[in-house]
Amino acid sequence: MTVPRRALAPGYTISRVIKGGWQLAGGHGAVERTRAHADMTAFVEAGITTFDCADIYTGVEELIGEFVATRSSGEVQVHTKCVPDLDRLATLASQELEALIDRSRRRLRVEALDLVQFHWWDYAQGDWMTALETLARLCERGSIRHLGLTNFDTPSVERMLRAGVPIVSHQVQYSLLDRRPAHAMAPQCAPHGVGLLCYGALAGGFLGRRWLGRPEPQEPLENRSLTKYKLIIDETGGWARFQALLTLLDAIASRHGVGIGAVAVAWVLAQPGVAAVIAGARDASHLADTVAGATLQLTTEDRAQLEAFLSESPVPPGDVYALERDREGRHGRIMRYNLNAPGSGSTPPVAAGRTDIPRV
């Protein structure tokens, strides 16, 4: 079946499953360019034509830019992020933001970036609204086609919408484990046509049969994805509750002849306000299950069983990204906040063992 598509803005459509680029930044193992490009081809041929990356994902913009240069114009949509360093926020000038955007254009080998998703580490430092308005002016100039957000809270998004900033999307963490966006963010964004682009639907791979019946993993974990999402499991009832969820998902998946991951993706795609799911993928080994998730229609029985389970399950507290924004808390302490300094993003993505690339 063909991967469904969704209009994110007038004249701009994306695949409802997006290929994530975080796992190509080195923290999940060495990346071989030829193999990475072959995997990208497999995704595009399967109908997943939209890719996600960031200026702070080491070497990933260059890697995708090399691939896009070999494809027909417009065949692949590339979403990147603008993530100014924490240390620069207090005095960030518009020229610095423009330089970040120009660098992404060079890396991706394009005149205009399809979508730039803006992130700000600390609301108390600097003037994020002025920075966002600078990006909006770059849209008017043609350096950026569309403007989105990454991990802002509900009051900040409300302020942007009141000011008329042309936001088309908001990237947030959303999964069967983390349902924070459903409380306030999704209802706020939907009336304004701001589509949610959701990462974490597979919880870094935890939502898969590999973990069914397994004992609780102990630190240090294999990679940063597992470290991050194990914290979310801890917030939502712990390992025993998580195993109960996997057991339920496995039963539903078996009825449909798919993997647990496909059910997890399908559930997120069915939530109000969700435009697409970002599936982090180091390679194409799970591509068939990813495509299945994009096309799977959960039955009334499936949905009822999941909703009954979730109604008795804890949700991480607070607004979207509130736990992660606390730099003193255990979610925030695993982040690295200054990866956009000159030269820091030019290293080829082959350094195995990198664990300092934050997921934003």
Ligand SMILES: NC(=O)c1ccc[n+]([C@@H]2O[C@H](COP(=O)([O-])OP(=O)(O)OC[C@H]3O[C@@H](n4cnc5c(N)ncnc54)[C@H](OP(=O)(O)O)[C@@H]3O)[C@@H](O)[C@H]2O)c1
Second form
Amino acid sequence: MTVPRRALAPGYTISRVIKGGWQLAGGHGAVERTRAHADMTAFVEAGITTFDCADIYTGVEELIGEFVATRSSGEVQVHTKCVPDLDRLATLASQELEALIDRSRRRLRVEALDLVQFHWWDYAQGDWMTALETLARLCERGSIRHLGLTNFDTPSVERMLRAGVPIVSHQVQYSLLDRRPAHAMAPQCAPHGVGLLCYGALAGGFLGRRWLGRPEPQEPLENRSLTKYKLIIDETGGWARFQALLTLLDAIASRHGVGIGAVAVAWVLAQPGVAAVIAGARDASHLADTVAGATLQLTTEDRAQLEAFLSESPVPPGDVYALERDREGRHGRIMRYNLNAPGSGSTPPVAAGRTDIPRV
Ligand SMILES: NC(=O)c1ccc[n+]([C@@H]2O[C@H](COP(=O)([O-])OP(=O)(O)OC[C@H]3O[C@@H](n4cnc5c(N)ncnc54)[C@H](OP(=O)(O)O)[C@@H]3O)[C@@H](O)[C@H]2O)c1
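Since the structure above is the form predicted alone, I would like to see how the form predicted together with the ligand looks, so please show that one next.
Expanding to the full complex; the earlier chain stays at the top.
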């Protein structure tokens, strides 16, 4: 079984399933370096050669950088994110942005970052367009190969595209539960060749057999992902409706001899405008099923059953990331906005004994 690949830009190809790195940042349990590197090897050998991380995922760029240094050149593609702190937006200078990029290059041990996905917490603060133009200049200078976005709304993406900023991808939440990108974002991005890279496809693990028939979990949930995606379940009809979806997915998965997660991944990959699914992984325990999802072809019957179910299911309101952008709302309140500040960051990512991750 081979994981399909896709050109994200001329001369730049990625695997259609990307290994997500947030799960190695400390909020999903302790991380052990040797084990994490062995898992990365397993993903690459299974054909998932593209990794996602961010400058705000504590220790993850370093962990991936150490791994990439052991592989042959070009074998692994690493997508990071540039996420300036909320507290810095109002007066962010281009030198500061450039310093963030240089730090990611050092941590990832590369001359040029394969893809930088730009995020801006608050449109009302500072000048995100100027910041994006700074990143575009760094592309021309060779410290960034390709420029992408994450969590921008449709009008902002339209403005960037009209201004001719060379965007190749947009990372957004897209799943059987969260179908917000289908309304405006996907139709807008597709004609410009901007591929959607989709997180949340597994709803943090909720879209798995483990949750079938289980009672509604109560806070505090086990990890940061479950906390985030339980809110999405609440927006889309609640726990009873979610259990009905899992029951349907289980029936489809059984017909194909795969897990529910594979069906969830396959559904997102089949949506118009989707370039890849970013599947979060704490370890390699779901790897075989995730790879199965990369190649699974849903039948006409599968699609018709899902379509009938989804046509009666609520979609979270608004544009992509609209709920999350409200910092006072339920979705915004759980996020951390200043993880790039010196001394900030989530829990150290590695179990006791690991003290040698360089801090910048
Ligand atoms: N741009 C953004 O704002 C943003 C936000 C969130 C995430 N991301 C990126 O997207 C990546 C994905 O994270 P996510 O939050 O979207 O989580 P996700 O991919 O929806 O869920 C990941 C979790 O699902 C479970 N899982 C993985 N494969 C599975 C399978 N085949 N079947 C059943 N369960 C499976 C695992 O949980 P268990 O190990 O507990 O079973 C895993 O930790 C992150 O690592 C990060 O790189 C970006």
